[in-house]
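Taking the form predicted on its own, here's one chain by itself in structure tokens.
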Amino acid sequence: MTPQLFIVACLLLPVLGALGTLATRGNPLPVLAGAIGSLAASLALVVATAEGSVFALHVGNWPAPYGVVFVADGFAALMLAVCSLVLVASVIFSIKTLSPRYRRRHLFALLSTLGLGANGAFLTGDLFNLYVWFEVLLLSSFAIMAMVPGGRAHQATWRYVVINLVASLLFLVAAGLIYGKTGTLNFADLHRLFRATPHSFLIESSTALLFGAFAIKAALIPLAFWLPKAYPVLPPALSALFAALLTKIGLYALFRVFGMVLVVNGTFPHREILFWLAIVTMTGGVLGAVAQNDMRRILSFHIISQVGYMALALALFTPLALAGGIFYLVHHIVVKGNLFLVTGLVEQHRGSSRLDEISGIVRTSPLVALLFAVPALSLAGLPPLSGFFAKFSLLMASLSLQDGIAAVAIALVGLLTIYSMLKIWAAAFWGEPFGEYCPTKGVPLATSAALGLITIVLGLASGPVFALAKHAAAGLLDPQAYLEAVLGSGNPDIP
């Protein structure tokens, strides 16, 4: 199969689990096949992607930038594979823990909707169809929030719809307004633009409002507060989808846009801007993951403070952040997404996740605690785990441009999230254990056991997979094979 046909399967296959599970009445082994299909051809364009290729599909047959393209370089594969990992492990997770009535409601259908919606953002060339795939992924997500019951949900669904249609709107008026003063909004088109003219008042403007918009979707403070109300009222199995996708496809539309297509002279628009909100959002989530007294709560806070890490991988923008960034992206998928469906093991398990109700679970079921630890201490950023080797390439890109306020940040925001993972630990897994339990067995465990394997090779094997990231960031600094795979090597305005 050629790397087009790789393009083509990550589309299609969402779309036949979807129907399929429809066809058959809420089966969720179609859309079970489709995530694991989607991650078999995302992983087959991380190999053909590995050394900088780049491939592109011209929907139609019609050239850029005036027919629809989809793109495959190495960032987008290396996303694309690993959040279709963690949707196969939400999946299987959900089948085997959720309730029925969200099979009656369609939820597996939703989910492959929502891993349309994420592949499409991943792999379209323009800003048009980056704006649609969003709508998709995020249609999906206001159903499957909607699902669950509870006033205290219906309020969350509520501010988290409202929220996001916000910055829809803006991501919006953006896309109209460059398109007004440029005519294109191909990618590759507009960084040909942009680097032969410099940033108009209008240009600045529009993408002020295009910042804003992804600002809110990967949840950098002051846009973050919808996070935190969110996702702790989603079942586990479905938080840690949600926590391994919608704000890391912000931050992939934040590095792509303002990391390639905006790049004049080696900035982008509001690069100081993103700098402090970077620092704000790590430092503040982590205090709020600190102040908080149940595992849901602790993790979505953390989710805004990891965020800010991979936020300031971009404004500090050199080759070594950038690859820093994406390695952090990839890891902090896994990690992140694990880290919720162990959240669901707790509660299985001791019947609550809130600290002063639970206890020694580390003598009521070690395994359970064990595979706590591994993503806990890769979150926390200790060797030889993934998260060390992501924080520690950043802390040496702040240190190459001898930016103590990053360096400082990068350190005092991973001692605290040291100490919350300490917290959690000994309250609910140190310590006596009181009250009833259930025994953990079954697939949901060996869920995420594997996710939590994945997590060590991530590690042990940090020096390929930061190899890969290097590419990634080597094609956003220098887009020429993108440039020529979309617009053509003939082109004459390529150089």
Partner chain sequence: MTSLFLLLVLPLGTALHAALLAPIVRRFPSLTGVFLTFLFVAGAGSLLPQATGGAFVHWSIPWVEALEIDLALRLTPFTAWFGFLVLFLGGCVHLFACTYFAGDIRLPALLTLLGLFTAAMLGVLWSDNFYLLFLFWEGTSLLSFLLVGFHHETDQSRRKASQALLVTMLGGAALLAGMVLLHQQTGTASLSELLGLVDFAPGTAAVILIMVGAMTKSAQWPFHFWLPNAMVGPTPVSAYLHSATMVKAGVFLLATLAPVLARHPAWTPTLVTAGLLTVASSLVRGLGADDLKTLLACTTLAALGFLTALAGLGTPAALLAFVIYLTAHALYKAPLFLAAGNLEKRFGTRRLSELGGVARHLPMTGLVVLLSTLSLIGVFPLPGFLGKEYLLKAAWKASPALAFLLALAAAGVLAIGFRILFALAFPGSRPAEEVPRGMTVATLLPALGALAVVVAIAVDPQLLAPAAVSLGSTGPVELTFWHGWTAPLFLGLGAIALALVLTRLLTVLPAIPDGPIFDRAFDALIGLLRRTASRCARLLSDGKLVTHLVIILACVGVLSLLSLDLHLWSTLPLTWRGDLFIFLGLIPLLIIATLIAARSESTVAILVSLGFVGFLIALIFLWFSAPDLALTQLMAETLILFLLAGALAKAERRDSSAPGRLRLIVAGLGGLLTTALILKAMTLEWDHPVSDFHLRQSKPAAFGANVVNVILVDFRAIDTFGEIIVLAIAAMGANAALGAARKRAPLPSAEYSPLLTTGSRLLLYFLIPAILWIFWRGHNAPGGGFIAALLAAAGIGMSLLASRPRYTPAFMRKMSHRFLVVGLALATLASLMPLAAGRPFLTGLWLHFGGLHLGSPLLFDLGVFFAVLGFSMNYLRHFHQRTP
The other form holds:
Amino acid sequence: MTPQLFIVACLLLPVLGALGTLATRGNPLPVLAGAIGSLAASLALVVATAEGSVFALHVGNWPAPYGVVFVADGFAALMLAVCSLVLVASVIFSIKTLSPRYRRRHLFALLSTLGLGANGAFLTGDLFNLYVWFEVLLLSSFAIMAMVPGGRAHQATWRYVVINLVASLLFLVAAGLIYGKTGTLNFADLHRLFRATPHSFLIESSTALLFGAFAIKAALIPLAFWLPKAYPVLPPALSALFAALLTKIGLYALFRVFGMVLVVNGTFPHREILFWLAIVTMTGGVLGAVAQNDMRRILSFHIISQVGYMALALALFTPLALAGGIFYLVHHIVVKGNLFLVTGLVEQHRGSSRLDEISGIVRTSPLVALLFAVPALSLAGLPPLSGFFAKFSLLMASLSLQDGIAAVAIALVGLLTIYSMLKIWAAAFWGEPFGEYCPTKGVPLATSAALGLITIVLGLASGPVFALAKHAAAGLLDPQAYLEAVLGSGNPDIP
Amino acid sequence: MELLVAATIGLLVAAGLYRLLGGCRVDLIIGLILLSQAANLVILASGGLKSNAAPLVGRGQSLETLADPLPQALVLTAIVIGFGILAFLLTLLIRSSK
Amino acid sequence: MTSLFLLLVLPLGTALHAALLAPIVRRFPSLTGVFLTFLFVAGAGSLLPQATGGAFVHWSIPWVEALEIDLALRLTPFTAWFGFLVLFLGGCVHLFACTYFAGDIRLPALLTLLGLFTAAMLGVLWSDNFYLLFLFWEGTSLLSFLLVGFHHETDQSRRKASQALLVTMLGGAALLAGMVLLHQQTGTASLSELLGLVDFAPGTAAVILIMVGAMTKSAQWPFHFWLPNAMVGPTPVSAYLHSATMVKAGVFLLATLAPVLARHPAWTPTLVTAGLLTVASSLVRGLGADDLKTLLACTTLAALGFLTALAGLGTPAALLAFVIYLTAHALYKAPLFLAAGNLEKRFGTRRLSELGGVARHLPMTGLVVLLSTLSLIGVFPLPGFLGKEYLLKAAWKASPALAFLLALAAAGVLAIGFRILFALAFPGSRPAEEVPRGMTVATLLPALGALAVVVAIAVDPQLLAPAAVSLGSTGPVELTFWHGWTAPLFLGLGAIALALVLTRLLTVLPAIPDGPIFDRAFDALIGLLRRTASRCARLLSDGKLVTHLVIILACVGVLSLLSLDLHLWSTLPLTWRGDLFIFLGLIPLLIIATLIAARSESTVAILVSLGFVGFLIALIFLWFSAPDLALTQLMAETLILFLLAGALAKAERRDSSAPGRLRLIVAGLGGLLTTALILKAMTLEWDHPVSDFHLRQSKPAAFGANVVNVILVDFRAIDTFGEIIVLAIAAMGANAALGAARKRAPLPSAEYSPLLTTGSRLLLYFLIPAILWIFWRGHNAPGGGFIAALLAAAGIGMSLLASRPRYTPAFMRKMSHRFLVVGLALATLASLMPLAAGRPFLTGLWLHFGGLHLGSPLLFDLGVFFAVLGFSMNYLRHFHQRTP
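Now show me the form predicted in complex with the partner chain, since the one above was the form predicted on its own.
Starting with the chain above, the whole complex follows.
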């Protein structure tokens, strides 16, 4: 098995999973199998790229930049692995907790295509192809949102759909303009071109549109209006996946395109703006979370705040900050997905996720409390859980740049995150239990426990994991291996 | 001529934005339709405009005079994707009016 | 080294044991208590040789090398001695807890938390790496939160515990930042290496941040307010938190770093001032209080103030005093708290005024209270006496004025001690029986420990010398009880006298009102935070969609405008061609149609104008050499208009638009920006090597003359693959939004018309060859799978109108479903076939029959055909079913 075959597996297994589900009247098992398969393939890619090697798959055997290329480097492989992991967890959780209504409406096939869109976006080395995978991902998410019944959900769906479509159009126009100006869409080719030409500033107006498109998808304030209403209406099994994938794809695109392709002379367009947006996003998101009284809503606002951290990592743009940002992405996807799953457990256990309607879970189900505590503490950044290393590396990076604003923001926003987690803990988990409660089911519990265990392992084994992130960041900062894999000796000859 | 085309596309964008900000859901959809038409034209136009130069090879025209085929392929993909998304948006419109 | 590691694991093990063997712990609480205490005390005992022997141990393995976080431990005589206190008192507290909570279902939970907490505290003491220390530091904060909030049923408990956590976590963040700064300044993250640096001047920011961190932990002014509030925790917890752990972590860090950081000019003044202010504020609260635990908490605050001041001085003498004061305080504070617990358990109250004379009725507890209070007051020869003596001595050496101030402050603390002593030991009478034996023993043990320390020091004055030296003390480090008639001795005696007077006065004077200003300030801060937060949340999630769109568009637009570079426009190739006149006919029509589409409100006008816009754009495509685009645009536009007509008929219209002028401005600027962007893209004439390749290789390598089609099914087939998946998702999305139809009745339609039926069937017969032809020619001329499929869909749509009874929703659903699956499967198959031949994904495989080329791209295009057909049929069904 060559790494190229693993790349193909990451793309085709979700398709086959979706096809299998469609052909068997909504049976979720093919999707689960496809997700597990692509998880295995992406783990194999993580191993293969661990030392900094990059593998390119020239689709159709056309040499780059003439055809489309899929590229697996350390960054892409890590993202593939964690996203597939959360997809598997979410599918299992959905099978066990969602009503048949969702299955009838093709939920599982759509989950599979959602995963496909994400995998494609991580792997592609072509700007327009990235647009296509974005649309695959986005339309799947639209369709999943549209399944949720209720007037509030409909309203939220509209907002979500329209804002994201505007972002897609911006992306499309930007891709067209960039092609018009440069004549190529291939990431490696674009990067080579920008490095070689003195006129790279000419694309800044087009990259502004691209920047806007990615920033909307990543939910940076003030472009994040679609998120706070949309996520809380989803059932937790699905919001876990949305939280893990959607904003992260936007961030991934920012990292990949701005942090690698558009880098000239050690910087990239709109970096200053990104820095300030990141600070505002961190602060605004966590303040939004502090004001909420529903677990789902608190967690949704946290996503925004955390996105700010990761964007800050990109804006700082030092090797340590980028490595920290990549580690942050990996950590966040697992932890955030798990927190939503735990919310699902709480809802199943107590019938609500509103803080004024639940109390005393520590008494009625200490296991759920423990399952909440692990990702919550990790998100808040307590050692030795994964979140600490993520925040800590950012703190270190900002202090070594003597960037006081960033450092203060990192510390204070972390404190406010603790405050809002404390609010959940004190209201829902502590206190005298009241109301009815039913026992939690085994499989969802085990799913969440597995993700919790991974959080702990990510923390305790953060040495090797951080080393992976460091390699991935080095690959972005010095994409020589990437260029070599795409355009160099691995490139097929012109027929 | 380039100026004229660019201005026309600008007008399409303006019309689309105007409609988009109309507030009701029909406005949103019409706005998005106009904007995606404009986006397609932007891609085609920014690749360069040539008439009577359809990219069909083997008909005696020298390759240098043919229009750039890649933006056309991109626009084609974009049209189809936009088509799928708009169709889906219309189902949302129908549902909300149920 | 292994013993050190074992000792760290020991409390973890007891925690695990309590958690896993909860039923056994609940069944045999006292047995568990004795067992745990034995373990802890034995562990403590094993540290004594290290503490008095002077051996240094260092052990380190890397953990996260990229961040320089090592698992590094260091054991010095001082940390060993401190560890001895932690484990010894931990043993007493465990014994007490097992008796106090006997029969309570939560005993295992408490023991688990206590065990973890002990381990975290030992970790703080023994970590060598900054960040490992921070890990344990945060661990003590978190676990003390859980311990303080152990009775979380009450609102009070939850609030106070949260307050403690927030304050200490704030300090934690500061501490971490300070450590990073120190690390970056010195290049080492190892505590022992830092202490070994000789010529090192610490940076101001680092010093301030570390002081803030330690001061929050040790409850120093202005962060002192959380400690008295933390009394809501169970008694054994308070005893432990106040004596050897938690709050001591802060002063421990200060004292450890003092030899290096005291070089900074801000260190000594800040810490001495903070310490004195803490003592003062503790007196304000404590002198008037009546609650026994509050009183004890205030004396803790005061002791911490003194310890902070000593660490602030950082002189050898101060560090020696630090060691003995710390020891003395730990050994009298723990028994006092535990005794308070005994009294509360027996008499049901903690109010001093109601506990008059009770000590006499509980002989053992009474004895402990007497001994410990005397030590608190500093009566010869108890450890408290030594502590006070050396404190004043160190202060006198630094500055006599400071010594006076300290003695004055000490007098206040002593007055509190006298109050407790007089109230509990002397007047009043209450009948009582002895408390459970376990609790009494637990209370007695630390008091005996204090006596043992006195005896040991009397025997060997050098007992604590290694500890003091390892902390940075030099010079004479033996502890003696008698130094002659020195100034500090008089100061100490004066303080006792003053305290007696104060105690007398207090009974006469009205109590000073309790003024928790800081508490209120904290609450006000939290309130402010909440108000800001809800404003922020409203901004982010409430509000009209239109407003949000305007903000988003404005942000992106402004960013793009700012980076628009204008100076290249002079090179714009303004061509003036002969065909312009035709073009001038097209453009004005498009402008008119666009304006109508932008403004019109009636459904018909919208549909017609949109149709015109689409049609005219198709003509533009055709004009600019894009026949495939023109065809696709026409077909897609037709279908969209068909669907739109169905949807618009039913859609309601509500008015919530943006203000008209704003709408115009955004629209106008957006249009202008787009125009400018296009012009700029046009001015840049770069080579287009990619499409050159496509033009050149289309025929020889991909066997197709229609380059656009070849790009779609071969060069960039993966885009098309994604595209048909988008269509499949859109088809599923329609079902997701509208639900899958289950009806078997024929689709509703206009009345039956034989002409239409026959006509549509004829049309279908005509269409089939046409569709095949368009599909086939696609590779070489305008056409292809997509266009052919839409044509087929149009034919089926016609048949629907003609009301053919076979076309029930169920039938349409089945067919569209099948077409979709077949289409996707064919495309997947076409993409996978080359893998079997050992070629990359989606490589074209070709069979050549003379001039005829059959290849996998054609199969792929067939997949596109079926997928598009399935998609279109699904939508026709949904919309036909729902339109009148």
